[in-house]
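Shown next as structure tokens: one chain only, the form predicted alone.
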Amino acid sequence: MNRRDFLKKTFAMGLGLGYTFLPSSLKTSWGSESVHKGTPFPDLVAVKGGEPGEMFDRAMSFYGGMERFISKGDIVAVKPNVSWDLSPERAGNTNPFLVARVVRRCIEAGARKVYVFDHTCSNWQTCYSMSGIEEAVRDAGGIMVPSNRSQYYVNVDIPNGKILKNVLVHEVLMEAHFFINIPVLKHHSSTGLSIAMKNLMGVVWDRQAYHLKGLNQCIADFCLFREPDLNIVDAYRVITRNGPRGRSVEDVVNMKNLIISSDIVAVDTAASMVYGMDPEKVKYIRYAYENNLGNMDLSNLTIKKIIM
């Protein structure tokens, strides 16, 4: 079965009937037995039922704690969505309490800084501010930094890009050891979804030359820059219409999930999966499968499945 027919498959299966889990169809294994034989941690772990802070703790138990990836000293770069001036209730950005998980663990884990930021759409401050985000982090450890001017990013090249070619990229993930990304999972009305990579738009200057050029394939070719080490997908609260932004909590729908994966491609994927929409509608994980930067068939990968 070539990947077009498995996604539509399980998509039939009753993924876009509701928002829902992944499917029972896709390799996985469930409670505390042995992941897969011969291999020590799964590719992605998707957890349900929890809060977001405990979801991840659930999770990373399964793939391997932060320790597997941070050693002692590293500078570590943290990307949340942090987009909007909204309230966490409005699910604009990602969920304060996932990030100050997120954060502490860095820092128990060894991380000599840990740095927050996201290059957003309204002001930074008031951003940073409602969102609840800064306070977190703060009072986990982490140092929450600037992305309003230009001077803070450093011009790079885009190896092997369709249509970016280079970009200004935020310092901090410059100097960074280990990068991860924790999108919040939402509507788009001009991708459909905003998951990780629509995500990492926040690490650039200038977000509307991806506009200009190419949305989708722009997206896609950023990761072939620097993909993050860790994406985390909070789906705890969900905007379901009128995204990014969302227009009321009445366009928020409680799912309570996450997804963690290093495969940016793969946690997409699932993500959309989860959230109800064919990824195959989603232009720029095509386009990144395509780059060779993941797998869309899911078929392929061990996945650990948690239900809280």
Contents of the next structure:
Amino acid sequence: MNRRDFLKKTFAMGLGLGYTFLPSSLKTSWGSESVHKGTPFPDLVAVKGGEPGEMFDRAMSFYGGMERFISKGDIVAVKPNVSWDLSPERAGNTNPFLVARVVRRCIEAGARKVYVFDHTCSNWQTCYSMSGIEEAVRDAGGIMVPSNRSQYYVNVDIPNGKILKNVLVHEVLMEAHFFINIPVLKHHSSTGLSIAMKNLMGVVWDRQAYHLKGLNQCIADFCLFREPDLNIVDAYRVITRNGPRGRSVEDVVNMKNLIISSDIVAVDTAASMVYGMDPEKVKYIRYAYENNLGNMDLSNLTIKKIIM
Amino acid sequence: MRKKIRIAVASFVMLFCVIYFGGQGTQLVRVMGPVLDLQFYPLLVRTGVLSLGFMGLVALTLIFGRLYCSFFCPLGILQDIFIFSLKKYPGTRHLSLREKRILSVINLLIMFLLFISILAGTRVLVYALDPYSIFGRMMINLTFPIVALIRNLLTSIFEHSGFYVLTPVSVHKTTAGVLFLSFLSLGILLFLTGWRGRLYCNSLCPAGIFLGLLSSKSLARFHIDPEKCTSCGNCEKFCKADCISSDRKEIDCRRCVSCFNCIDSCPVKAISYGIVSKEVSSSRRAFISWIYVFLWTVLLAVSGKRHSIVSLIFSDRDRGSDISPVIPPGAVSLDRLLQKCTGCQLCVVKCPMKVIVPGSETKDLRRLFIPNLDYSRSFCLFECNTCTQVCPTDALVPLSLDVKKVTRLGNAVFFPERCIVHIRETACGACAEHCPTGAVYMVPFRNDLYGPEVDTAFCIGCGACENVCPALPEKAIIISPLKDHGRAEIRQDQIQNTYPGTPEEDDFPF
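Starting from the form predicted alone above, please write out the structure of the form predicted together with its partner chain.
Every chain and every other molecule in the complex is listed next, the one we just looked at coming first.
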């Protein structure tokens, strides 16, 4: 740690500490949906400049560690982005090293079972293997769950949903005590960006219904059913054009960022700013904010920023 | 001893075929591929009559007799299993003269039909009778769905207890025609084996008849020593091919499938297998039998050619009135596929996307069991060339993954008047998302919306766009099939990819 880092960290910690001493009325006016309000932890942690696994560990050290969230014997559902039959360099899927590290930390924290799944866009077996996620998760002690049959999905109602009133959700999600969302940040040809909320399209069976009813609103409405307990945005390698699949490695930029938060709106807002896109242009973020799902104004959050 | 060798070899071939046709994996291709490649029709269709491989098979039969039918043919072995487990040997009751006449009429009739159909420009009849392909169709359409059902039930049971050890498999879509044909083949086969053993092999099977004609001239043959033989009839009881007459102490080598059952069954060791001086047959019979061989050779030769005589004169390209299908990668052209595909449907069962359907619901009988791609069900996986790797007849030529990725099966056609973005003014873009080549891409439409656009130069016709398009009742993007496959360009993005944001090197934008 050089002097500059030290100063920054001290400053950041100061901010964090300062936040905890703020009158609680001030804090709850923003982030009222936050699950862990009044804790000595920041609302959002952003890390930059490290390797995926290391950035995650570093971020979690300021976020209370996995032990803060997971109790012994819990069943954990992990939802990375495994949409495409692409190798890790193409960045169409979440970084396998990051997924593996998250799984390992869950198990270390006492999780009984860690299920990892995604309703892939392409052939599920090819996606699971080509993304490197299957192997990484197995080595880390997690369980890859198939998602290619409608039998795995259960119908749930979303009474508050504006246009998405009911949806078929993967059974693993219904069973899990704790739900971790690990999206990859990438360009998306019709929603602008694919981040945390967009990634949740992979826990439902009928994606075509989203497209038919209205993509952005459906993405925002789904979170009314269940928000992830923790969002970990992988912005290590980022597709910046021709997304969400990308055509070649030319479409990928090394950003080496990682953002974590329990607030899905805040994490999407922060990630789109890291990407360099106005969050207002990513319509589902605004819709989710209107659904009272979280914060779009980052200046009202305590943010821990780490540069490695 | 030789019977035991036959059983060992046959069991091995059968075991392999069952595993290979009944499963998903393609790991066995390299190790076991030759077993399929050397089957009669795959060999003939792939390499032609004058090839070394086929001539080798002919020479082998001329020397040793019809070993192929008992050692190597999966359908022959399957019949042996039927016969063995049903304990139904033709037995000592001989066919009456009338029955024999009927059979030879059927035999002639089939040959006549085969000739006519080939001259008419289709081999569908030949391939419908090809033993290897019949076996494949029965395995894939009758056995595999049951295996898959059991496997999926087991998978579900395991998964409900939290064990994700098995993976579920999906079953291909089939057509009524193919299903009917498979059941019909099974029915006919069960009936014929139950009635008179290997009767199919000697009356319906084009390979069996041809090899039979050759083996009637073979060097090594089964022979009854008239001195030793007591005409006890024991050998007849175990003869599957119904070819021994113990009264006359004769073996009809044309019908014999070389199973070696008779040698083991003879109590006085009167039957031997080896080189014997041929009994002199009447010159007229010999002449007819050579005419037969000649005709069959011509038949087989013509069926190995790319174009039949008639289709050379009358091009059948414009004849098909109904819509042509999307045909699998490696097929090169519909004409070629129609000539080369024997309908064993290995590609159907091996396709991980289960997009290949084993036949068309058309009036065009030529396409009864020709595989085609159904994009309403699934799409052709970009990172996959499995079907081109498993085809034993080269109807789908082996393509490397790089070549397959630029092989164009059809062209995407976009209908804006059906598109969600255009009629509902809401974001969609499912087609462009799924397009692996960049042929479908999003361009600014209106009000911050993006709408799809197609550049067919890059389109490979994989059907991902068509498959995912949510538009109802008709898809807004569909693949227009190509009768002759083309080659797509690889899209190169000219503009340098720049980091879209401008955050400082060491800070966050918030």
